[in-house]
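Okay, so here's just one chain, in structure tokens, the form predicted on its own.
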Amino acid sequence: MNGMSDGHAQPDPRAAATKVVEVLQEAGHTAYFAGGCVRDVLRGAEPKDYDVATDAPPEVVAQLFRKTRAVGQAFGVMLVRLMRCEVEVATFRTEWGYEDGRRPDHVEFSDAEHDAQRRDFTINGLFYDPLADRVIDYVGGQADLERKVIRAIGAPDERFGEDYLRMLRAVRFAARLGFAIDDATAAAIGRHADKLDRISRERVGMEVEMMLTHRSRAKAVGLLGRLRLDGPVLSEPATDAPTPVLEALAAEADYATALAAWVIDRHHPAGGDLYMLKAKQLADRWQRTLVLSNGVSDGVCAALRELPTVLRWGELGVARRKRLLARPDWARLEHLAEAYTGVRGGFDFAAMQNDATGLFEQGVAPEPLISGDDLVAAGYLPGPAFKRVLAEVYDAQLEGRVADRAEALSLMRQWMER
């Protein structure tokens, strides 16, 4: 289809990939909506994307369609641009010879029952013609969806043998869709829970991302635990202990707060002092096995080193306070709060709430009076002691106990005489 332009209509994703399936079924090949756009539509959610899965191989994907990139020649994966939009499309394939637990050795063209067959889980196996507005099922995923369960395509031990990740994806889905693990299904992930540590770091990091950074991310956490695989996620020895932090905090909470409230629930039993969690050696351990970028280990461990000071708030000064609410993260130190003192007690998170809004009112972090140039030019020279005074003068200016420029240097002057 060399002469279709792109056009300059609205980005639609779902008329995209039909465009696609027509272009295929009329230059006789087969062609469906797969997996989990079919499974999410079926449900009434509207899909981030739609892939498209056909007996073309790639190479005729490539004559029909004039934009086209190859993203996975060895898997028969080529994207389509059209109409603003690109559309994964895959040939249909069989796999077979998983060495390592993760990649097949093996990879054959072949057609849609097949393809259907070496996918993970039933509700992601379905196929969807738009043009005939007909449903493939090959794998029972229809009543699946209608039961609300998760149950591995075939042989749960030989699925999870081919990419062991999916044992996660199991826990991901059910959590997400509020659905339950078929029995058999989570029987083979106690039996394969070990075997998590033959995948990369890297991959199980961004199974834990996607699950704590959704709304039912207490769920699947449970369910980790409950399946004995948080042990091998962050090289722990497993526990199916409850999360209540976790599950009090708020659902906009990010990842570094999600993670921060699971090292709590995990490191820090009830009436233990907090003061005593070792934040920073618990992230760093996070942060490798779990591949955490700088950023998210870095929240964490402030998270933790900050949350006591917070709890402190009513024995602490307005300098103080202000201060903390200057902090970048101050968003997330609030959450873990609001959810920590939500189950352990002990704590009036309103009227902390109510004098952080009149102290944002009065302005957190003016501009400082006074700078270190301010005690050069007054011929004092540049030490340790700069540090501390700037401090103490900024601290008085946050309290209000100078006014202006003059009285914070006669402040200045009055520190470092002592």
Second form
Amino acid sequence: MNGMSDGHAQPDPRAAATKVVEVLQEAGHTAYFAGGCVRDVLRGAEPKDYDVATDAPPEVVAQLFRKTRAVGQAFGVMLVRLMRCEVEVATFRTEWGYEDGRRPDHVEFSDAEHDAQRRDFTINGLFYDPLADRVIDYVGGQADLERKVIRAIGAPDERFGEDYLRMLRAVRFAARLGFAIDDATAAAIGRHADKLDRISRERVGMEVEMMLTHRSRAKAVGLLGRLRLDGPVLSEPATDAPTPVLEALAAEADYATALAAWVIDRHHPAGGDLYMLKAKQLADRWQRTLVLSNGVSDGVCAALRELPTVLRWGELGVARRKRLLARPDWARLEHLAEAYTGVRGGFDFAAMQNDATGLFEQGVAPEPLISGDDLVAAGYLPGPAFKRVLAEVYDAQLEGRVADRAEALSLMRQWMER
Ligand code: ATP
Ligand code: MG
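Complement to the form predicted on its own: the form predicted in complex with adenosine-5'-triphosphate:
Now the full complex is given, and it begins with the chain already shown.
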């Protein structure tokens, strides 16, 4: 079957990238798959995307393909659109002079070998020729893939000095792939850890988000602690304390939940009172230091604030419990409660889940039987009592004390006449 003419076939990024390599090679250029996709294919994983590297300069790439767009002009990166996919095509380059420890001062187009040497870790410095089915390895990446090691290409001190963010990338790849960080590379990170504050908070925040949203998050955070990177990452004093709540968190928990678990591990010692945790203050501080969106930061704050209430489940009335279950962030609270009580005990999580299932069956967020309009229609003047009375009547509805509109209206009048 010809994938290009069949408009209904699923987009196939690997086939598209292979086509890009073929067109470039047929025009007389060197072109390979490069970076992360080679690493992932070699270890039998599905790459996120397929990047191509070539000796063809960007103008030539633009001429060879119909739909192209320059993305990293200074770096010679082009996006090629074909077969309903976007393939990133980068011209082989050499970089040097990282004066500010994050962006190269100079970029020069070069060959595959130099392009491999500017990359961060050996497992990320591999090329693959999909037409010849051949790996091109200038940096010993294949051996390190086999040994499961993250090793800086070249002299680690120099390489981290060029871009301190690479220290966090090392941790992220080690955690995600389940690899060890090579001794010399780890020692260099130890020497440079405190310089992470020279990197923009946005870039640090993005790395932390990638670490915490992967199921290997506890390993990543453990490595941050061991390498003394946690302090600079969070702008807090470093601590190598264990992170049991984060470890116990369900794999699918979201970013805000993972951050809340990490806050608890760092700032809420066992035996302390959860109500004493300064949720707002901590969420605000982490928002600034990790450049969290308002949604994530509010989510962290709300999860930390509501958790102690969830943990009093057995004492809560039906309406309180249904209101908790109706919260849009209930899954977050449930994940956090499960991890927290799994570690610190004293709570029957399975019983809570059973109860929740029963309440969900009854309906935890029914349409309110009455509204403010009913109060106005009954001749009351809008005022602060409205909100309170409507909440009282809705509680009665959630608890099954009023079954229909007539009963709700009658209860409403009783409350207004108090
Ligand atoms: P992922 O699967 O997370 O996307 P990746 O290896 O593709 O992993 P990217 O951040 O997409 O990582 O970068 C693509 C490639 O560019 C890397 O494999 C690496 O060769 C190179 N690279 C990226 N960031 C840096 C950096 N800060 N310093 C040196 N090389 C880098
Ligand atoms: Mg990538």
